[in-house]
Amino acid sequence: MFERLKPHFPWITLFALAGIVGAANPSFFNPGGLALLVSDIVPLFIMALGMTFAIYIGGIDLSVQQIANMVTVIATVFLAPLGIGVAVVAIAAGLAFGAAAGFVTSRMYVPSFVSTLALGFVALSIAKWLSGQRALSMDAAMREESFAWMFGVTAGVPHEMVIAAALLAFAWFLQSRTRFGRALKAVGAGELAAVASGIGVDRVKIAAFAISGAFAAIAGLMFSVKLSGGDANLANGFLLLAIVAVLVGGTPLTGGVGGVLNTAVGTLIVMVIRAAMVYLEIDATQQQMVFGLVLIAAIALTIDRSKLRGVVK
């Protein structure tokens, strides 16, 4: 019974939590308020969406938060000379950092949590150097000229939600309708079997981490434009939430199952939990504690223990 229900846990959890929060505060289901809540978590969702590719192959990307921080500074510093072209530079920077993490992981045999953590510190150092270790403000006129479209509203639908839906559709297509997606699943299901079947595992890993870095950069760009500035600490606190969103959505650290649609559900679960804690007036420090406990529970419920047999604890 448990194994049959397990794939449906994310949806069951989402509806149960939403029902509890809605019963405690009926205004939660106000369409306008829900739209604002969803819009507010779009950068987090994009970050988690990219991380899904790294976790789907059985890895982890701990650099996404610092890549996002670095991009907020890059976007702010180079907006004036480059205009909307700064988006290309920002995404290319994230892609490069992700690819570098994939290269170190696959070709130098460094565990992904170490390689991504180390490259995250490199990204943080670049952010601090570019910003002079201070908060920067965007040129308001250039921001409006280049990125006003990003946060508009059309027919009552915030543009952030449209961007999120487009990126989700792109990620779903990559995962479900391409040879690359099938290779991702094969690597996540069993790396040795993937190698034996002729899949270029190293290339798949590098591409997965590159996608994660690029999506983190997009999230950082949205942070920067929304808050009209850049800072080496602007996205702090989002790494834990992004990991929770992926894992509670049903993509385990052992990889091979789940995927980007699961992450969409997981991000909504995070949104509902955050809303509940705001209603209960739980402060930010205690919220991190709650999400830490949620992370432990998510790992315990989703991890594939059959892949851990024979591993020395």
Given for the second form:
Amino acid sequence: MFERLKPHFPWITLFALAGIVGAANPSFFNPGGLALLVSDIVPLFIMALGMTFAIYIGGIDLSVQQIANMVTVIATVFLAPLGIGVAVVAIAAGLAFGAAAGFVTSRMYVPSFVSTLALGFVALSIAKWLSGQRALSMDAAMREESFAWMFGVTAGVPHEMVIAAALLAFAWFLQSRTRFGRALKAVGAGELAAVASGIGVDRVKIAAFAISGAFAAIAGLMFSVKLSGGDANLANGFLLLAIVAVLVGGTPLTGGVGGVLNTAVGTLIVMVIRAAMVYLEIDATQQQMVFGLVLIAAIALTIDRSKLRGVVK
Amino acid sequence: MYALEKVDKRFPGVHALKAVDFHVNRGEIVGLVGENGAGKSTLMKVIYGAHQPDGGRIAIDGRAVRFQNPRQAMDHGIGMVFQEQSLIANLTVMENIFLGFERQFTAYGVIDWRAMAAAARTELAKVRLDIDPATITSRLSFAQRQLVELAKVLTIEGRVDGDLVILLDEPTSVLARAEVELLFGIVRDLTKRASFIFVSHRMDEVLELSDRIYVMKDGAVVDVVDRADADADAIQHKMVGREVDKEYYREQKQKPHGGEVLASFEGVSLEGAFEDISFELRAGEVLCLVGTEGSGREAILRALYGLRRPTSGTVTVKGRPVTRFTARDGVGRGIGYLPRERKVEGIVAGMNVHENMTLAQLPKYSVGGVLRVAAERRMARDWIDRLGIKTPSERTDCAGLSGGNQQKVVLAKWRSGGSDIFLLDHPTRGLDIGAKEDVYEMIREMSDAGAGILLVADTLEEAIGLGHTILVIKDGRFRKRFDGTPGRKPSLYDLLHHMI
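With the form predicted on its own done, generate the form predicted in complex with the partner chain in the same format.
Full complex below, order starting with the chain above.
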């Protein structure tokens, strides 16, 4: 019974939480406010979307927050000379960092939590060096010219939501309809069988981490444009929430099940919890306590203990 | 002395034990045989306290007992010698023997190693093992480790007043014949202090050692025979419900082969696994590699497939020397590999039937990187029919299929891709009789169709029954080649003689 219900937990949780918050505070369902809440969470969602690929193969990407930090600086510094071309540089940087983490993990046998943690510090350091440890502001005119489209509203729909939906559709297609997606599933669910079937497991892993890095860069870019600046600490606080979004969405740390749609649900759960904490007047400094505990609960509920063979270190 | 009365055990969807009556007399060796899934391991687990029965009664000397866990069973004198070696390899022998029972040697939390070593020596003497108790366990041979396990279980003796019952689960599966003799000698000696329950799939050994034999089938005890009346054929008949004979391996379907050479090894070595191995695998041939556990057979298969790179020698596949050793290249050369660990390397649990079948042929089922799922499913339905795979649909998760059907999915993966060299590592391991026969049938069929099959069989009988050619490997080296033409097939003894 429990096992049969398990795949449905994320959306049941979402509706239950939204119901509770809505009952306590009916203004929660006010469309304008809701659209604002959703738009606010888009950069986090994009980061979580990328992270899903890393977790789906049974790894994790701890570098996403630092890649996003680095990208906010890159975007701010190079916006003036490059204009919209800075997006290409930013995404390429994220892709490169992710691919490097994938290479270190698959070819050098460094577990992904270490390889991404280490490369995350490299990214952070680049951000600090490039920004001179100062909070930088974007050139207002260039920002308007190159990226104003990101934050417009068409027919009542914020463009951020359209971007999020488009990236979700892209990620879903990649995961469900392509050879890469199938190989990804095989690596996540049974890596040794994938190896024995001649799947290029290393390449799949490198690609999964590269996607995670690229999505983190897109998240950083959006966040930077949104706040109109860059800073080596700008995206701090994203990492925990991105992991929570993936995990409460139902993609377990052991990989192989769940996926990007789960992460969409998971992000909305994070959003509702965050909104609830605002209504409950929980101080911002205390919110990470809640998310830390939610993360542990989510992992404990979703992890596939049969894959761990009783060994956890 | 120790008795189970009408013991029942159910798991979701399975009635694992059906009113089982079972008893062990003082100093007796009781054999327990049955096919996989007959309920042997469940019965063992009930006996040593890992499972609690749903119904019936367990009695020691007439008094009812109930164990919540193996530790409580141990306190009543019941110990288990595990099949998969349960010793921790990087601990010393004495640490292993007294693992969890160190308190007797400690004062204020500090262990008196001398006292422990002395006690360990006493225990080791019971199993006639003359080794230093401070030896790191990983340095011991398999046979020695098996004896250390036995010694570890025998420590119960010092903690319990009553009699001992010791369970031996497949203790001989990794032992050579001489070591088996040694173990049996020790067990017979120990019957002065303990009773034994001996579980093995080697019928000859069960007959040799046991005073009485319980035969299980489908969760029930179907017969109890005394040693005097025991007859291997009769017992096998009871186990499977029908005769097992030559027909079983489809010998009459074995046809002579005269095909071209599909793959060959010339003086191939892989350090630490095998040395100077040469053979030719021809179209239509079933070539069996025979040897004990760890003799290097699996590594030979993996080297031919591409999962391991030989250190020297020439591997040739279809006339071309192999230079790149990856599984992907192996697939490209038309090789299909059916690994021994079906659930780990064979199928991907969590992926459905068609996803598993196309896993090795994704380029064939995609255009520009986008999958052609309809084509996948069509192919899968076709192979489900051809091989008679029992599954609700091609979209069912492979984890839910029975072992035999999982194996068929793995075979379909390679056959649908047009492989003509098959490397089969223990293809019938863990399958029930019917599923085994299906696998034999398929091996014959593939060989008729001109495929070359390199087989590491689950039993010697299988290798003899199925092989056109049988190569005996010992300690990674080639020992002897036998012709497997019907009528000229070697006997079990011929093979064993060169294996150990």
